[in-house]
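Only one chain comes next, encoded as structure tokens, the form predicted on its own.
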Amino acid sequence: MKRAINIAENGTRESARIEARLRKRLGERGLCVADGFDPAAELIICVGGDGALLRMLAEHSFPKQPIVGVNTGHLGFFQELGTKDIDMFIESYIAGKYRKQTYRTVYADIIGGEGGPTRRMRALNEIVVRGGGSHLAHLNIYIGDSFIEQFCGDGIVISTPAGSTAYNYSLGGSIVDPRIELLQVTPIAPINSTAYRSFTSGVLLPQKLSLAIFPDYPQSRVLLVAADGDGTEFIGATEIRVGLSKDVVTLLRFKDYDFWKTVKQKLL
């Protein structure tokens, strides 16, 4: 019985023809592809950009398989191959020759409102919470019990270690290691003044902190609540609590990989 592989990619000319490749090679190593998505599969390749992995993750419900990337998008941070590695993987791969890296995800629970019970919202990037429309987000702050702050401004986001170098680090957040387990708050557009005394830069929690957010409705009763880019609008939530998931995303990682050649490489 041969081996099962699922293939994604995301539709472009150049995923398609990669994806062919793909197919032929494999097959030729004895190894199957899949038609459509096996959730038994032993590996996930996924095809494109790191758009494609998190639309990957989000559709399949966050799959346990391990999953590697072959960039033809633009960054590709989590893509590590390129289209010129795809014979060094597939024989690295049957040889045992990697490594497997995990990631923690970040949950959302959103809690009250029009929605009715407590839905769940999960990224490995991060979650974004906004105000609806062109409003601001007036946002009260708990990490653990403690209260922070009465947030006010365009919103916040809250990173993973796997996030910290995307929306996080355009809004100035820290670059974090994945192999330390930690969120970071990161303030968008913050408002510092007499009326409203929000923190202006990124906070980092320990894994087991949790951070519970009470949004206030001076006019619109909407926010905006976003995993990894895909934004829900809610009406009247009482309460966002976000922590991070026991649930993991492993990556396959190669000899020559190291996230700070590849900080270096993809963002100076």
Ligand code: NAP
Given for the second form:
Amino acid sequence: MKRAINIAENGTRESARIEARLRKRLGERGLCVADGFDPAAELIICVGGDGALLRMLAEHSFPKQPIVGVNTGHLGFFQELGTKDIDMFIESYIAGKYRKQTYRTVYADIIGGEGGPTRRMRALNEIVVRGGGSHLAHLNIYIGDSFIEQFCGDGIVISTPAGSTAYNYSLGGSIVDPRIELLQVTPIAPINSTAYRSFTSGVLLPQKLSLAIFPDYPQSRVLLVAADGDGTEFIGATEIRVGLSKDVVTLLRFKDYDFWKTVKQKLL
Ligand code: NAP
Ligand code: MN
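Mind giving me the form predicted together with the named molecule, seeing as the form predicted on its own was just shown?
Time for the whole complex; same chain goes first.
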């Protein structure tokens, strides 16, 4: 049986050109590229930026196969390979010269309210909970079984180590080495006044604890929950539970890859 590989690309001209080149080179080395998305393929190549990877994951319900990213002119934090690395990648892949890096994902269960039973969202970077229609979010936050605070502000970001360099970082959150398994909860514009008190810094949760959010709705009954930047509005949800999932996203890493080198290259 021929070994099949999926290629997902983000629709730009450059990505389409790289896809065509990958198809040709992989074919020459006896590897066949699936037409469309073959759920039994052994590898997924994602061409584009980080956004292309995040959208591919959402579209295909977080496939279990290893993924390799080819960056076509974006920030490309996950996307290790440049367009010049294609031959190196194919030879290394065939020779088994790579390692697998796993990233825990984060889930959010939206419970109660309109829209039926519990709905689950998943993300690689982060879950964001905000007020709907630009209203203030009033969120009663529990860690494990302990009540922590009544948060008032724009919302909160619950990020994985993988997502620590994305939205979380823009909010002043810490960059987390992905070898540490935790969730980071970072406030978006928390109010601190004699009327409201919220933590102004981020909070780190160990992998086994989940976050329970019980919203109050003094103005609008709408909350926006976003997974990797893709938001859905929920009306009257009574609880949102967020935790680190056992399900992982697996990326292939090649010889020169180093997380901290990437941080320095892309963020400084
Ligand atoms: P986008 O509009 O293209 O912008 C998001 C930027 O963040 C892009 O430059 C993207 O890289 C980069 N990025 C994504 N994941 C990253 C990671 N793990 N580490 C470092 N940078 C990362 O949106 P998108 O490409 O669909 O990405 C969705 C993500 O945008 C969300 O998960 C959230 O983290 C982020 N976001 C950030 C802010 C903010 O910083 N204020 C606000 C909303 C959303 P590429 O250029 O390679 O795509
Ligand atoms: Mn993007």
